[in-house]
Amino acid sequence: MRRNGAFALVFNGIFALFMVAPLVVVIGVAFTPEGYLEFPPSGLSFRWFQAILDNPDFIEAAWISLELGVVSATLATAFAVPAALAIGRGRFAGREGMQALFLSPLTVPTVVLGIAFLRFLSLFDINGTFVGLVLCHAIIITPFILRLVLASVAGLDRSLEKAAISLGASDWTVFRRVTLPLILPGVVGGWVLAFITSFDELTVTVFIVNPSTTTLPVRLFSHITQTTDPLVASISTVVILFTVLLMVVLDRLYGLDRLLMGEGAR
């Protein structure tokens, strides 16, 4: 360990830039006072953030954005918590097929995706609409609940569900006050990824929206291909912000380690 520590330092710092380096580009062309994209900046000016404000059309589109992700993540976890207790403790037929179906949307193209939603959703004359998105996402999304919680439910000590059913609780009951609990990490730390990945989904989106349910990805997207103004540098920079408080708040109740692992409590 002690012979391989340089190499390591070297090596996860040249990685750790990599990784940060493209943000603190967008962060510092955000405050360029410049009206093209410029970095390093002539100087520090809020002009752009200020913009933002000057633009209704995005306010709009991050609060249809964080809509949607939170009901198309609350809804995923809905369906995703039953299934991963039922994948992860059940012995059935067909119970790795559910699971392959489960998360079968990791492996199909987003395009795909995109294309064959639109010709669903327009059978029924709800493409466009706000439904339809949550819909969409809802199955976009759903693996990355379903893995964290399997995750957590592998972990599971089920002597302490016994234990409750000994004592004279009902289903329910054991479910609420032993189960879930045990399993929270999980499911926490696969509603943030999940709502976060549908805050960015772009792509499927693209496909299935109309001008009045426009996400913020589509909008920054459509922006882009007008003009290349620090606009949309700004925009990322608060989106951002908003991210990393996320994560250090949620760190504070629960620990990345956990929620990004799916590790139940213990």
Partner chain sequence: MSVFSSSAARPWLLSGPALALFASLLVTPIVMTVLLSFREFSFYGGISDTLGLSNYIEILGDGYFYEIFLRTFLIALGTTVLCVLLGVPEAYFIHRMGPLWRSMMLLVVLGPLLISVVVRTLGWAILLGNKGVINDLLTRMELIERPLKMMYTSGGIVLALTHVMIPFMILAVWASLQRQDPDSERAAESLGAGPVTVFLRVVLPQCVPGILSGSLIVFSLSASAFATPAILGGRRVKVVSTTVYDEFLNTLNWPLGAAIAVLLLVSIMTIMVAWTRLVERRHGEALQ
The other form holds:
Amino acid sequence: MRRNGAFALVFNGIFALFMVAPLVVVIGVAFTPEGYLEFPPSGLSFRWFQAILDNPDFIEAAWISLELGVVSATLATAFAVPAALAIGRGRFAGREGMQALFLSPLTVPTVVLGIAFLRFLSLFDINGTFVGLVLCHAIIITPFILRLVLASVAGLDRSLEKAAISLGASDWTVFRRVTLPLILPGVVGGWVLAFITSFDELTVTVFIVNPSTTTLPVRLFSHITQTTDPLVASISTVVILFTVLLMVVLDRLYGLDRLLMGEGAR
Amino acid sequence: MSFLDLRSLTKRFGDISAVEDFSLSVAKGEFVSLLGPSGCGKTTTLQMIAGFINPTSGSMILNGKNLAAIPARARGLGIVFQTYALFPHMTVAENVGFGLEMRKVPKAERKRRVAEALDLVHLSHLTDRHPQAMSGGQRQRVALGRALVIQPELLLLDEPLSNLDAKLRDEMRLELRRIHKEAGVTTLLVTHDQDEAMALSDRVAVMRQGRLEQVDTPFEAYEGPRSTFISGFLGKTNTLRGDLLETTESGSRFRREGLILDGPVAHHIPGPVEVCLRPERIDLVEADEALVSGIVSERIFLGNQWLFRVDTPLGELMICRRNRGRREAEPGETVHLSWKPEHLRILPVEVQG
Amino acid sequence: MSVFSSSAARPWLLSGPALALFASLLVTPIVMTVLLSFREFSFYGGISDTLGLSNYIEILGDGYFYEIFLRTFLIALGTTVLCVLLGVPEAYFIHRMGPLWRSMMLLVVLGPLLISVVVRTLGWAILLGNKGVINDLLTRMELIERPLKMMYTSGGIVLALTHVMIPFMILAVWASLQRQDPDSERAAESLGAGPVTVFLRVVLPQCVPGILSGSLIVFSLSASAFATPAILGGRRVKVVSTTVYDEFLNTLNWPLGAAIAVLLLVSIMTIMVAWTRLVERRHGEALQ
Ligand SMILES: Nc1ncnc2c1ncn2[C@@H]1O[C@H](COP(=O)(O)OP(=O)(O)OP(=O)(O)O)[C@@H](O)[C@H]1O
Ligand SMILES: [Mg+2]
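For comparison with the form predicted on its own, produce the structure of the form predicted together with its partner chain.
What follows is the whole complex; the chain from before opens it.
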């Protein structure tokens, strides 16, 4: 039997502590009854969660982030799924280049993307608009959807589609009745992952928002760079809980280990 | 005194009993095969001996030493894994030398022994290759060389040939025999291939659902199966259920479907029994010599032999005939069958469960 | 005709919308940014129409920028080294766990990947501050008298970046571990190797491709990270991305900011290509 020794267990314990410590302190601090950061909190108070309600800025920013996430993830899915079908099965000249292009937002430094979008959008005078945000986010999150859908397409038995065609199904019917249901877990998983990515995006967004379209991460960021008070901790706690909720949804829909580890997860 | 002594070895995974009360003695230099259908506990047994699975109970003695008290890395057994488990980042020579390195064998001697081992497995020309640049058969040889170079007291092979194609498998079978003869190492082979087990081993140990059913030389096990399961597992067989009527000094008689047949000397209590008859022991004869006649329902040509299914009053019988290049009976034809009473094997009725 | 028959135009039709989006909103802006970096800027006249190398000359002639680039890459290097040292053993230990523990640990290790970097960095700010949790704890245990300075230091940034980046390293190493034949560890053990030898001689060498690709990801993401150095480094410990941010949104010298960003892009790309070449030459033939 393979078993980890004492060293491994200790190492693992410290490592787990390292991973959860920053999250635990954020959540802990959020419950302080005091007006400053303290950990562990001297009491259990919801004061700072109530304070969120008195800050319409943050609430509005949260709504913008939600809308932005939903719209851009949906738009990116609509673009990425056909592209993934093309890349996943075609053998055509330019296929590799196309895939590299669609995945490039992952490798280009995000500040570079941020200033590039800023420059472009301000030339057309749409910097800071919701439409501009949606388009830029759609580009940043496309690679995440593309990768998951590509994995699903690769695992697809093409003879199923051929069988449908031989039975007289039209292109669209084949897609709707055979292909889409089979790649659906990848599509939905990709959508949720894209939503989370958009919802959390800071580095690009910080360049292309204006005061009326400020997203939650940007508002949180500018608040933290000026002062860290228990308010940001309580907002962050809500963000953590929201993300965990989405993780549970993702786990149900697609399998968290499969999403994070790829198909080989045991 | 046996060399390897397994006593009442048992392994349970929760409720699943993978190996149950397994006892086997192996003599020094002997080649024994563990044979059985998939999931019967062969790998589990081997892994217990190797030290990768702790037995639930039972004892394992190798050359007077209690194996259970020794960790896997100190048991000094040679193991060939089903997937070969060659180290992909090491050359053939480094793979084979690894065990010697662990034993801190001086470099010069290590080199000499690696060369010897590679010689034994006929791989001297591929010393510096990496495993992924080799064929299945070659990898197999590296794995064998790596296991043998440490001069193990016991060699454990887990389905070493199952990843090879049919032709290579036959070739490696002969190689394994030669290597075993030359190295003289006590060997335990796990396989679900009866031909492989019979071709290679001094004795076969047939397992079924975690239990050892029979240990015998291949010939004895084939000729004298102790159960219909073994009879069916080692080669093809016709199994007929009937009633044993009487046993005498010179033979026995039993009844099936209203027909009375002579059987061999038996010591069973009269009553329901199962009778096994090998397809190759049934002769085609003239009508007046026949014990039973029937109509050929199916005929299959296998190259060196023909296989017939014949509908008889006894039930469907399978018949095997060597291909002599002559015309053989076709489906629909009536054939007449006969066999010697001593070729019947009377066995107790299997209790299902 | 079907969507999947081999009409030559089909893939281009399918990916047309995405291509249009990427061409107009990704390729064009990046090209424009590169062009912007060659324009001149004055506080009175704004951005000029003439092209020139003045921004690059300014950056390359100023020790201040050298310092920032050096700091950025040292932070990225430190983060990569820490990720290797911590992530590789951790991935191996998780790999060896039973299924239940394994999925729990994977959640603990990889879950943070999905949680906002701003939130995670806030956690580190609370931990590392002069009156933060760590200093508080150490003072109360009477191990230190004056608080350790961890906020606004490169060390603090490296620590927090390691937390942010280590899931990528673990994922890459995990992929290598999954490809390994589990019997190869048993084989080494049966030949007499102890646990440390098995790890160093059998497991680690087979993980090298994963470690190398993980290092590349961690290094390039760390070199361009923004939120963590911005929050933990502030104005005092500036890195390339925070400098670009300041040039664009505070100084408003866009051409200079663009030139810095282009230099970052080029240096990261160069490092990536060189690294990939090196890896392919070294391990191309030995490991698939
Ligand atoms: N780790 C385990 N946990 C639970 N059950 C197990 C475990 N390992 C093996 N088993 C069960 O024990 C039984 C014997 O397994 P084993 O691998 O020994 O079979 P085998 O004879 O080697 O089969 P095969 O020919 O397919 O390799 C099987 O029913 C298997 O499902
Ligand atoms: Mg097995």
